[in-house]
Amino acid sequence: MAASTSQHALSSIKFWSTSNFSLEKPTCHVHSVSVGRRCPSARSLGLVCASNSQSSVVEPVQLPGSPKSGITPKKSSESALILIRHGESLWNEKNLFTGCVDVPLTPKGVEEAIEAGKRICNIPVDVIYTSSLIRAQMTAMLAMMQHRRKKVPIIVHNESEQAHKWSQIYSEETKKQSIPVITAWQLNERMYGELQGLNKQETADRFGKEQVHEWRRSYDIPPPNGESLEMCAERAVAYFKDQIIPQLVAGKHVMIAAHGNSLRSIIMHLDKLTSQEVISLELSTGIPMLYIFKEGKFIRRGSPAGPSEAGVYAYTKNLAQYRQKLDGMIQ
């Protein structure tokens, strides 16, 4: 459904490049605090699900200082975050407890990050961040091959000096056209421990029901030998924190392609949500949410609309404006 855009036309106009979009203030206002919509046929069970459309406000994060992470920060800008989990993967499929095994998609999942890649194709996004799990980086790559100023998204290997010295790109022309991917095993899914690999319901039969479901959606116990969703917030968060906010602080627009517990608990930080809201919290495979970072504060809003659609692009003048831009070069 993504129209593709030719090469040359991109660089001949320099002042479209993404990274330095600045978006500016959203059209609407919004000055309360939000924590997700509830699913009318969960509401017996208290799951709160990622709002399709409504928006939040929360209150200014602990930005890093400048000095320490060498990055100015630009006035008055606006910039796009993207969370995506990745598609369903085969133990999803099968219905497994998968954690930190390295599985990949389905076929479904695949269908569901080319899905995900539509809803996005109009946001300009300059960096992404992603697991160490092949099924977070199969979604990211998938994504982005629907984006509409197809970028080629290049794995940035740094895990070695020798892996940095060959994966080098000497072409100048060749990087404006690249957008790294960073992997990072703090993004990862929670550790499963002695779960891991094993049948879900053969599971809950072996320990039953209850101390499954302890395992499963306490925030602060782990399953035997794992970790609890205590222990995956502690270093998602801190990554976040550490390196990924500075990236929105220097107006840079961020893709984050990971996990249910890895971004649940991004999503915490971000929603300000209690330990209890956060073990309610149900995010769907494939489903992108987008929020605008600005002044400090993360405004929600929600789960982009698909490409032939208005949708999250008129919550922000220049989320439209961009995507007209778009529209214009393949007329």
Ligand SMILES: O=C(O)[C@H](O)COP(=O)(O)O
The other form holds:
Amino acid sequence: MAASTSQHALSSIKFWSTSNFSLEKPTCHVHSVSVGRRCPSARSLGLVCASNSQSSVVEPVQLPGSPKSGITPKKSSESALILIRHGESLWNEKNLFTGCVDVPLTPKGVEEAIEAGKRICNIPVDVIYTSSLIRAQMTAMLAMMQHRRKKVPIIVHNESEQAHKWSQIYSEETKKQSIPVITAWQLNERMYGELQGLNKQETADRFGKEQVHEWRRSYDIPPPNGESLEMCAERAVAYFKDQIIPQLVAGKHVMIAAHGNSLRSIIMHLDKLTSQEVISLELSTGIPMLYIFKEGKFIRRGSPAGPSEAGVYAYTKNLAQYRQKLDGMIQ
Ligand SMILES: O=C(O)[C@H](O)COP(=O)(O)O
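If the one shown is the form predicted alone, what is the structure of the form predicted together with the named molecule?
And the full complex, kicking off with our chain again.
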């Protein structure tokens, strides 16, 4: 069921295919390193305190082609991959374990999402993936409202044939001015089991700080009746490989709005973090992180501090050109 829904989703993206924007050779590499507050590991630098805008030195992940998709990688093309954890939710504010409980953003979370949108407003986006939870969807939509290209993000409804049929768009021109938003439960926050709804501080007082830290940050120890990061990775990383990598291989620019732990598992995969290193990986709410996908490799670019930050745009001539094109359209 999930697989066929995903296939539907993929075919609608092909159908919706928008820009063929292709990025060229990098013009320079930035080798400054952003230092996170809590993570001493060089491999997770720039991710802990993701508000730091500097790019990081990262050994690119070597990926095979995409045998399943049958898509031939475009040698000269580069794609942008933006990852963003949702803005602050009402339960983040109350310090409650949330997991798969579907809680909306706070006004501060709304602001964070808008701010994130401003930071990526010059970076191309052809398709958006979000979890099935409202906090990630709100974040994606609010962020895209800030994008200078002004395309309309539209949620793809493939949950039933009728939903698919009833949400069709009958103008090719309108489709070109839209960005498909694919929602996938596989990108949901880890299921926090019997911790969902409990106060994090009170839980630490009751079970001990170490135990709670182990539940929250270890790779393979699940919280009571919940998912470990490893279990969360089994569905989130599988979805990323099956559905999202083929888009990048095809030259599409992708944004993923998801959650602390589903994104930790994806970053662990991209940056080849060990199960020890991932313990220190913390993601702030509402901070976008940029990767460039080129010739099967992911290159981490850190977090753009602002729409015109040189560090991000200096990297590829075509990111800069895309921005110039937007400047031209807006004048
Ligand atoms: O689900 C939650 O409670 C949070 O979104 C993430 O919680 P964590 O910081 O304990 O992983």
